[in-house]
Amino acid sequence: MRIVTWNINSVRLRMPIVEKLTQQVAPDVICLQETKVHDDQFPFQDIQALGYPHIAINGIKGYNGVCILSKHPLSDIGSHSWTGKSDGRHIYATLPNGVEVHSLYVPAGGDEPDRAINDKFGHKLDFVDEMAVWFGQNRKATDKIMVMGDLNIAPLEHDVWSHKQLLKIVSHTPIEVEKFNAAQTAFGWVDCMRKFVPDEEKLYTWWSYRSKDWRAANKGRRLDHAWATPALADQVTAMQVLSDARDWEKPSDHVPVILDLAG
């Protein structure tokens, strides 16, 4: 089974590259974030025409929004309102093989890494704090569960183009990394991307629109992640970051992350 996660930055605007993804990669399941569409305006027919008849969505008008697109039936569909906000950041469903997949979009956190002056940053920290407890309270780490999505934090030194220069930039600040690591450790999540790429190697999934030649500058960050419970992690047999998608027509600033699962 092949599973993809991608912050698409408006699913309706970028349907042509969603189609290109399905043609090139042929995923069984696609987790999208920032769909930016209310549920009643979601492009169901276009998605189903690509071969994904099973769709779980949690959207709001104009921003955020997540979904799971699947070639296979989805059951036990649900979501959680993180920090008490119904803002379209989470959807989950169970696949026929028993794997529960979560598509998750963590708040970006604004520009100032100080919750005293930036409510968005406080919201982000609270969200990640809740991640550290919610899964333990509502799921079993012995089950086969995967979290895919834009978690908006680049935790490792080589998850950013310059560790030193980004220490005070939202997404790589010490407090964010501390809370991110706590959330990962609390449930025993396995970092499926770093399972295949050593920590000392650069690994990015996002490049700013502000860079005219993103590839030459290569000032990227790894904001998108794939976590699996230990019960599932051994079944993850391959991982690819489809960086070429950053050059597709009208691209997202994020690129797809592709995982292959055995069984």
Contents of the next structure:
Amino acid sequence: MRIVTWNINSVRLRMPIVEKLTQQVAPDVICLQETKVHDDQFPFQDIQALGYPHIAINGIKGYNGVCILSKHPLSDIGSHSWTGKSDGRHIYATLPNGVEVHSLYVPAGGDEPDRAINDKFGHKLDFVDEMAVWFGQNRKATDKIMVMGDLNIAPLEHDVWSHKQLLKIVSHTPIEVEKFNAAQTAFGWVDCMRKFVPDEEKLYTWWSYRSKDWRAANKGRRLDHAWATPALADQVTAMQVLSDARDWEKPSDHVPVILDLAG
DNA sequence: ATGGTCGGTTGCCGA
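Moving on from the form predicted alone, please list the structure of the form predicted together with the DNA.
Every component of the complex follows; first up is the chain already shown.
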């Protein structure tokens, strides 16, 4: 079972590279974020033609939006309105093997890392706080659950190109990292990317559009994550960041993260 | 220290 997460930055505009992903990677399940399309306008037929007949979506007009595309039937589809907003940041569904997959898009948080002057930063902090609470109240850590998505926080020193230079940059501030770690440990989530790559090794999933040569500059961040409950983490056999996708035609600024599951 | 580029609810806002 191969599961991919990818912040696609407009699913309609990226259909050619979604197709490329399906051809090159052959995922069973694809979690997308920032689809930027209302459910009414979702490209169902194009997606289904790629071999993904089972689709769970939570989209709104113009921004945010998440979905799960699957070769296998999806059951028990749902979403939670984080911080009380129905703003297309969450969808989940259960696969035939009993694994519940969540596609999640955490708020980016704006530019100023101070909730007193930036509401978007406060929203992000509240959202991550709620992650610690919601899973604890609504799910069991003994079940097989996976959270895939753009969590918009790079928690480790080597999840960013320069720890020191990014300490005051939203996505890597101490308060965000503290809340991220609290949400992760509260439920016992296993980081399925760092399970395969040592903490001391640089690991990125996003490179800004504002760079002439993203590969040469390599000023990346690991904003996208794959978390699994301990029971499921043992079944995760491989992880790959598809960095080459950053060079595909009309790319997203994020690249796919690929997980392989036994069973 | 600054600005750089994308996408869509476009001539701005969010990322």
